[in-house]
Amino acid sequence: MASMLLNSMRTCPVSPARAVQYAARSLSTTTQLQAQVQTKSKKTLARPSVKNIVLVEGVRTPFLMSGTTYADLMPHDLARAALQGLLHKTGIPKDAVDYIIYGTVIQEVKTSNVAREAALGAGFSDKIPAHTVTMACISSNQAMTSAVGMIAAGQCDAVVAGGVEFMSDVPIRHSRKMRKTMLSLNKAKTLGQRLGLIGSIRLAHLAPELPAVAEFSTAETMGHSADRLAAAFGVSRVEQDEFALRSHTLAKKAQDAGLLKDVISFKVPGRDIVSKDNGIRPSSMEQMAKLKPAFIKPHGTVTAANSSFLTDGASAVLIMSEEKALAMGYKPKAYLRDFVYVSQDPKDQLLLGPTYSTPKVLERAGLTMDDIDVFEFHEAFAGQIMANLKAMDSDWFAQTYMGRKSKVGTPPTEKFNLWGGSLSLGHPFGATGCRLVTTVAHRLQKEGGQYGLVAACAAGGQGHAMVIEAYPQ
């Protein structure tokens, strides 16, 4: 597939210069767009006899680079902080929530159901059930849509969904042979049996098994896959660095302007109060160009500067039926409308989730790209974003791989990830989905738009997209 893509994308009407223009143009239009509030008069996506489900509030801890201020905590500490922040911001009684769902990817074995442990720690009633889901980088997306499903089915009226990831301390296992020996030692009944097992241990048995962000089915790291995808779509190193610089620059502007209102302050035990993300670092094209390839050496184009970084953080959102929210005196931020999940080849199309999910969710909602006012796509790698944009703008790709008659088209620059993205804000695997949805709701309020679209890729060749409608102001 890679060679077919490379040859075909070189002849498709997407020029390499487009991405550079895409990045540069957005920097000059962002401030103007954010200051301009427009009144929209599009149709609503409300449907007769279908329950309206709303986002009441969304919060997150500051997203920090792993190994920094959060380094001595545990995952449930961050999740608890997010839940307490949500309680404080909404004032909802701790027994008024019907259910709690959290997403996470790399689980801490001591708190495998981190949703329950965090809820108890945050002071929620012990009568509230809680469970944890995992779906790679769209784990909190799955938590939110599970909440939507429970409310739509009439089982609940108020659900808290969220996600957490803690990369400062990941499980590192003994080797398989060492684990077998240790388990056998635990069962040994005589001193002779124990000595025999201890004597069977070899130096090689002591080598640990380190976790890796790699596909089990292909044994390929995600960064390596991103590098191949960028090459297949003819995405240059310059294009990737331009987009990464755009992400950091816009994130810095949003942070300085106080637009990241979902971020709550968190007093880290024994350390300082943390109140903002620490991975936002605008650089220059000259500095970024000095970095060496991180995965495919020496000729790859994916570097540390144009990739998302390992991040610690947690998020939480309050989702309710509109009727319940209004009855409790809340003014919702947005309606959560149609959503889809997709999956495709995990080898050559691992990170193309947005390309496949965007047209599907638009069709479900009866909308077109022109109807969408706000786009928020997860930025795993700059090359992944640019490859998706080129795929979405290609009739050939739509016809050859997606069975569609024509391309869906690309999001306009002036509507796309205007407050930064995962490249700059950080990407705690299990928590990013809630950030995306809350950001769309806040941007719709700020910019006066009506419809927003969230899209994300995930390990396993999966993806997600959701349409969000602004709540009338």
Second form
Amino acid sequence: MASMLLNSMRTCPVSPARAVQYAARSLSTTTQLQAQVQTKSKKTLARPSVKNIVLVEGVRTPFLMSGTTYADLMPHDLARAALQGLLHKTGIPKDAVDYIIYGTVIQEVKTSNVAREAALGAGFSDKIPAHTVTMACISSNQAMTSAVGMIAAGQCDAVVAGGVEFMSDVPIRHSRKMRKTMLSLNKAKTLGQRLGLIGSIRLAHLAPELPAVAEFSTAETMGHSADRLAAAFGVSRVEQDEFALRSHTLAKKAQDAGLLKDVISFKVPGRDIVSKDNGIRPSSMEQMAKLKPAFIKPHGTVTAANSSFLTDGASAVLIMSEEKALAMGYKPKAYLRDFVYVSQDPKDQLLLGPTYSTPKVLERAGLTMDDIDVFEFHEAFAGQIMANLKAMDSDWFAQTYMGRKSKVGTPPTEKFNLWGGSLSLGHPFGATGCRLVTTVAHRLQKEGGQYGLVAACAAGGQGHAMVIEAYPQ
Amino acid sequence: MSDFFFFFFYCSSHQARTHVSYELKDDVAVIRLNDPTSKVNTLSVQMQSELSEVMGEIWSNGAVKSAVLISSKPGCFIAGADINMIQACKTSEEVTHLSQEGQKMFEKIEKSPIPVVAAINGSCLGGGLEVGLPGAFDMMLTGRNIRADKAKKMGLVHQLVDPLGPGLKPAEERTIEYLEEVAVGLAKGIANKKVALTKEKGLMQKLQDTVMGLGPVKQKIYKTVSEKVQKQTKGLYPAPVKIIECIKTGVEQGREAGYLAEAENFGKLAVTPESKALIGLYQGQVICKKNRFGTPEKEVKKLAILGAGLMGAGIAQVSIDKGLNTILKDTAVEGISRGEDQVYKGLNTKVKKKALTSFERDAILSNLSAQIDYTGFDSADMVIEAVFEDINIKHKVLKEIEAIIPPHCIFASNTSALPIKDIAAASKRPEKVIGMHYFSPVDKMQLLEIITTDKTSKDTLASAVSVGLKQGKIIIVVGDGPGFYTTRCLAPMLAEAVRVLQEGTGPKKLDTLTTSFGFPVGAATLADEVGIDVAAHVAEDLGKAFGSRFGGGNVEVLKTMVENGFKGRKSGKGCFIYGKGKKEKSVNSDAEEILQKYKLSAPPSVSSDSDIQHRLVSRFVNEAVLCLQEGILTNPVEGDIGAVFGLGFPPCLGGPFRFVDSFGAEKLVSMMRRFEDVYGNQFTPCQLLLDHAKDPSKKFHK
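We have the form predicted on its own; now please give the form predicted together with the partner chain.
Shown next: the complete complex, the earlier chain at its head.
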């Protein structure tokens, strides 16, 4: 959850030509050079006792920097747009879905079960139950795996999962003292009591309470933790800037090439039709080097340019049992296979989720890093990604902190986040998970791979990973 | 770590320097401090001379544009001057010379032609602070710990570096490396003028500086500070006064004069009895914080405490914050509710002071289980009872407990006076019974007095000591007997205090007399803190055990006070009246009336202020020496530590034994003989004290 500061860098001048030049030497980790693998020969992960669960479709609204075109909406409006987009794209009847689950992080108080409000607004049948989950940046991953669980348990056949985040407006509260006074006022019976309560209000009570951008258990902001993490793994400022530039450059290329097919157009009432992410801005190393550190001053390395920015956006996916999808005449995009959740020390290992979850999920699936054709990792901060890559490449770290015999290895650059990532496309906390999974499905189709891996970190020191298998084309 | 060390030893110069080394990183000289003989760095002679030498080499090397001073020890920059070095000096001149050598080095660093960045990781105390912060060279040091963020606000340090978590190396190692990287970057920045260190002074600051520079204002400041120091130290600690003197000399007569005054005064102070006393306490405390009794067979992981009163809850608080799973049991829900509240408040105070986060507080509290039944006692490793001081109740509890606890479980009694062997008499397994005497308030008082009987097993003792150390206590181990060591010393002094009160000295005056002698808490207030009921109980019990020697004041005074509800601070009234928000406590006039009823006439020959002070202290000291004579104490060091840290014996006197050494046993004995003539055997010096009086070469401390 990058700080508000990060908006400022959006005004940086853009020079795409320069950026492309740098993109070439972007990811500076060791890479295992492998030719594009033709994976059709690989075994499938289908198991006799486990139901095949498929991703039928995935969509998202364009991800916009907060405070831009979506500024006057409400969270459920964005979620509604994603749901309508999914309805439109799949043509599924509005009562053919068994359940709806949404993930979100900063809750709008009026729509705390945003899944229900959005479903009603999107025209789904009011007979479909809906609930909202929250698990920081892996909230929509949790929505999807909850759906998988319901289908696997045989309780549902078709579930819509999604996520939404709306940072253009966040709940800002009165101070605790003021709230207490106001609540007491409700109960006050006599004029005297009321006047007494009003008289007890002090100027200091009027100071509002902003939603915490800090970890509750440690009171440390995420950017600060990311900066310390980068330092702990010896990630330099240049490495971080290079990775961020790579993300923006690849995102721009993917956008220009029309690869981001999950993006739907959204007519914002009273405004233009939005059909593109607006945070993709390849800059140059020189421009990026000018920025001052955003969190640890003056010697820190995490800046606005190498962090993800505050984003508005929503996503939605349709998940079904394979039989049901086929019975309804759908051509599924991918199988959703093994997944894991992990959690670690929220202070010093806050953002190491991918490091912990990757080997675990591969083990579950019986795969190795070499088997994976498509990697989509959530990019919270460039420093966080680089730290994770270094951790995954260290036997010492695996042995000392993870109780494993050896390192899992790093994803090869040429398979990693090839269509941009959270740094460039944007990161609406609750919605990113569905984007990752849908992107893996689309990339597997496009690149002809068989297995994809999604991994992400989340506040609270948690993490997630999922293996996705291409649906035979 | 090994690579790291190898590298710099290799790079350091041809001479065999052991404490200080340096290497060049571009044009930055990285100077590393590392005393190979100790866990911490101190400003020893060796360290100082090597540092001087290295600085000389660096300054003569034209290629070096800046320097970084850093410690290779995780968590310690320089812990201050080397106490052994100061102690080894025979005369004040020697210390003055040492001090001047140190000053020269500090001055050199301060006047360094190239910028020197001190990268401080961990403790940086006393002289260490002066090395680290040459800019603040003239600072006065109070014995305070300052957190890093506070230090930055105060302007002591320029930049903070956060400790790192796990990375590709152990966190501590990488943190030092990172600190060095940042410091090298900063040093380069300062050298090439990219980083400015001084901020433009604001108008208010300029104004303040001008005003502070005015003669009369300065005089007023000196006066105010001196008065404050006088009030706090009661003139018993010479150092703070001298420090002000040095600053004054420095400001008025220039730096050179200031430095000279500082060195000379430091020399004088180092050889004062106060300095010896305090160094003695420091060293004694180091001894009492070590486990001298070996590792217990089974580590105590689950602790059960009986009684959720002030004591029980206090013990729970210092246990759970060290990660011990703790059961706090009382007989009533009200009891545990009050006890839990006490623990919460104790921890929450730390949250308010920002020593803990609210989250850490909650996590600590999760180690506590407050309950009114014996659930979980069957897996307890140790039970500490803090129930009412009545042998019958203790026996009942012990029997109940022994029916539930596992065979390895230790039973510790937190009694302040009942002999442990009497308590153990009811036990099926007396080898597992031990005394653990805590002091109230448990979270503030550092002492733990552990009492063994001749049946207590070695492993039981080892276990009790390791739990006590975990709880952060300074531990003395004493023999069994009524009142053990501490209570036994305190009782005669309190009996004397009651007599003094009966003789017409008011509680306030009594407090003044004792505090001006160096006791941090006055005798009347101390009685209120301990609890008048406890004092009465102890006086009666010990009176029975020791006879007329423990007489003095009339126990009925205390009993009558208790009957009237004046139990001390806990009941709101004792010698004084206590109330919320009251700063000045007022004398309880009802208690004065009681005293009036038991009034004695004060014999003029032994009732001067000084005589009253010595009557109180000599009874304390004589009883302490008797404890050593009888083998309750194994050595004078523990006697001094117990008296100072448990009972507030004046720290400037270093404890009863050091007091005898410095005051003179002979002088003390003759004084006691004079009191003996008036009051009888309460002032009869014990044999060991007489031995010391007879032979002046006999000292308790070498």
